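First, one chain by itself: the form predicted alone, in structure tokens.
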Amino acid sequence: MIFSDRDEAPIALDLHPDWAGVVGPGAAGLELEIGSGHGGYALAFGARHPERVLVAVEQRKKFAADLRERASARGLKNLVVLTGDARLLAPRLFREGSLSAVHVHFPDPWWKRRHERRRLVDDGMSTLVLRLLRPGGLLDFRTDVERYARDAVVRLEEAGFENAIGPGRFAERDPDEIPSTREKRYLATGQPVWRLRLTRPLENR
């Protein structure tokens, strides 16, 4: 079992949860954050978008527990914090085409060859995220590592994602975009961030 911030109600991993029953009618706008870290993005999202639901998955138990406690203290019922590996949890938690957006911010690039299987943007994970998004659904990817960004855009586009601004191109920062805890430091220092805003193609084109 894993637990949400709603009175520690258990969510079974062997079946796709009834998200409408877990978080209420807002599940129509169901989104996933992979690797929530210190939770700056998730908390700001929950406060800014009460009409949408964000499921934040974090492997580090302490980070997840801290975020869950902060979300509960702020009364963010539209933010569900789960502990675990998104590679394993996502296909159990979400049906194909059920997510309106997936957020991946500053993942570890895992440069060593023996660690490549841990990358979030590999062929298997790219295909999984594409499948879980609904047609027109958004992948919001950000990294501070240029080489990883350039590898990622090629891999994701090859997996089937559409890049509205052109193949291989990176997006500009939207002034209304919510920065993560880490990104706030980069905005203050001027360190570059590479952004991808890719979508699952609409059907019947």
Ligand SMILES: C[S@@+](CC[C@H](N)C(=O)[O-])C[C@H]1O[C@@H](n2cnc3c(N)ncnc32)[C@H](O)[C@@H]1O
Contents of the next structure:
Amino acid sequence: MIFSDRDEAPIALDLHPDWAGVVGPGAAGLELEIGSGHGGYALAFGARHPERVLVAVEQRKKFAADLRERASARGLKNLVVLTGDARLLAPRLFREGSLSAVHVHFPDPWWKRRHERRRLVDDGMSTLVLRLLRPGGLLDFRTDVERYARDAVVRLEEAGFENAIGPGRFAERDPDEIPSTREKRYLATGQPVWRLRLTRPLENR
Ligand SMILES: C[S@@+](CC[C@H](N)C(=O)[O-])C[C@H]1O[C@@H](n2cnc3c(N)ncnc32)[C@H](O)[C@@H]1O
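Having seen the form predicted alone, please provide the structure of the form predicted together with this ligand.
Every chain and every other molecule in the complex is listed next, the one we just looked at coming first.
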């Protein structure tokens, strides 16, 4: 059982919780953010999309607790913040094909070559995210590390993701897109960001 203290009282979440029951009917548009950090994206998403639900999974307890507190202070009922390793939690939290989007923004780069295998987007995670997305569902990946971006695009496309703008290509920033906390800094300094907007292919095509 997984516990979330999103509200005053902890909620017990079973394996594959009934999200509509936990958060209300908005669960039709269920999205996951992996590594929400200081929560700039999650908070803005919660306010902008009251009809959708975002589950933010952050492994650092303090970051998750602060975000939960800020979401509650703003009355954001459509934001669920869970503490833990998303690689372990995601398959327990979501049924196959149940997510309409997964957001991964500026995952830890693990710069040293010998640490690269610790990166979040490895083959296992690529396949897992593809499986959890509904057909047509979106993976929104952003990084400031070119080598990570180039590795991820190959890995994700090999796992079966579709890239509407062409294999190996990175997306332009949509001016309407919500920036993450870290991204706001890069937008101010002009530092480059590599973006992927990949989808799980529609079935029967
Ligand atoms: C560089 S920060 C980026 C934070 C935020 N996405 C942003 O763009 O501002 C990466 C975050 O991912 C979290 N993280 C790394 N691996 C994770 C995992 N396996 N599950 C959940 N969170 C993770 C880290 O604790 C950290 O807060």
